[in-house]
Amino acid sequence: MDEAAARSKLFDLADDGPAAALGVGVRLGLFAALAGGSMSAAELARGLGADSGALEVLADALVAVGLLEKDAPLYANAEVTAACLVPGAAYLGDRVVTGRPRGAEARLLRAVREGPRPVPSAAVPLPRALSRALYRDAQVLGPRLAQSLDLARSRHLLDVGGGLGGYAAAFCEAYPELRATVVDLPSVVREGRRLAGPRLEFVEGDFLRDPLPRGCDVVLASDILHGQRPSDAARLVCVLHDALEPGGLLVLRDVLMERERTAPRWGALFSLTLLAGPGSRCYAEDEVRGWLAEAGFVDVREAVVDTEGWDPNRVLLATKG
């Protein structure tokens, strides 16, 4: 088994999203509510006393794992669900749900019932272990991403939410005339400075609240869009546009869902984790392209990055008009 396939299998085995989604669906009475026919997320939320946006994220994940079907904007029980998760002779819901919800299921249930929690006054950095893991990923993926672009004429890269600087370092290695500035939260920046080479500058700041450095002709936004709630995600795209010089290039690497947001499967399940945490989700490519156009970007296109199946994320390029 190659490395990409092994990573995919391990992540799938470690994902508790399907079990949490199933448990929450049973506890809410979601499958029973659909016994009478198709309903929209808004209709289900009203009947179940849940948050409409959060319920939609849950329902999309249940479609992704085969427990619901979707004909937008309506959801319906899949065959297996109608047979075993609607109260009746073959009902198995009481075997799926035992005792009080715990862990991921409890967090998800609270988020679906109450909606995302209030946004804290200051951003919270990623756990150090996760920052380190993402840095290791960047050491592998960064050179491949840099080599897929033509930045020979570029001189200043701004890596927004760039963590420990793995991508910025790879870009500088690929383009000797390029210098890079990484913006992230203070605790992340302190560790990044210990790892970085001399061509990387680190700036402490919250990219949604603090002014970004100016004079950059390339902005990299890797894996930060899905961490923002919808209104902040749209605002972030505008912030990235403002940080660029005219004619500058945005490199946006992130999870990009299909239009219905039920595929890819792992992205729909990842949205459950985000919903129960920062209250965000993974966004559809159509949504992201719309935000880019509204912000003033032109010539939006997808970059072809050969990661040999190692990275499921996709990359959009856009030029500041």
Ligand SMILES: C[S@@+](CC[C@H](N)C(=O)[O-])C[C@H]1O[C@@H](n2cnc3c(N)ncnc32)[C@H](O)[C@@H]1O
Second form
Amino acid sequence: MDEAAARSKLFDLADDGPAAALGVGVRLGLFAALAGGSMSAAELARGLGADSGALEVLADALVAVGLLEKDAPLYANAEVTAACLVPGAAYLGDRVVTGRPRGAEARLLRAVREGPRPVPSAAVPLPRALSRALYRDAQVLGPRLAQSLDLARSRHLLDVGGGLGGYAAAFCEAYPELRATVVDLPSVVREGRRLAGPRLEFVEGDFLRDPLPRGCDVVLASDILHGQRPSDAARLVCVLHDALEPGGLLVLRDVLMERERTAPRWGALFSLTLLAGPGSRCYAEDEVRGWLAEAGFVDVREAVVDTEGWDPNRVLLATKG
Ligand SMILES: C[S@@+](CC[C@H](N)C(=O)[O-])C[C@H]1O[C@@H](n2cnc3c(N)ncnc32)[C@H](O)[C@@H]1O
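Got the form predicted on its own; any chance of the form predicted in complex with this ligand too?
Full complex below, order starting with the chain above.
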């Protein structure tokens, strides 16, 4: 088995999202509520006493795993849930969900009932081991991403939420005239400085609260947007636009969902984790393109990056008009 297939299999096996979504759907009575016919997320939320936005994320994930169907904006039971998760002789709800909710299911249940937690007063850095794992990924993917772009005339890269600097280092390696500034939270920057070579500058800061370094002709935002709640995601795109010199290039690498946000499956499930954590979700390509246009970006196009199946994220390029 090649490495990309092994990664995908292990991520899939480690994903507790399908069980959590099923459990929360049963506990809320969502499948029973749909026994009478299809309903929108807002109608379901009203009837079940849940948060409407959060319920939509849950319902989209349930579509992704085949337990609901979606004909936007309406959701309906799929064959399997109509057969065994609505009240009746074949009801299996009490067998598939037992005891008190725990772990991912408990966190998701709370988020769907109450909505995302209050916004924390300061941005929360990733766990250190995850930061390091993303750095190792960047060492593999960074050179491929850099090769897929033409930055020969670019001079200064700003890597926003650049983590330990793996992408910035790969870009500088591929383009000898380029220098890079990485902005991230203090604990991440401290470790990044230890790993980095002389061409990387690290700046401690919160990209939504602090002014960003100016004079950059390329901005990279890799794996950042999905960590922001919708209003902050739109604001961040404006911040990235402001940070660029006129004519500068934004490189935005992230999960890009299809319009209905039920595919790709892993993105719909990842949204459950985000909902219960930072209160964000994966965004549809249309939403992201809308924010880019509103911020003043032009010539939005997708970069073709050959990662040999390693990276399920996609990359949009946009020019500051
Ligand atoms: C998922 S990681 C992505 C890291 C790197 N860009 C990559 O693609 O591997 C998100 C990064 O954004 C940083 N981050 C999150 N919120 C931030 C904020 N408000 N200001 C600055 N950095 C932030 C985190 O510390 C983390 O390093």
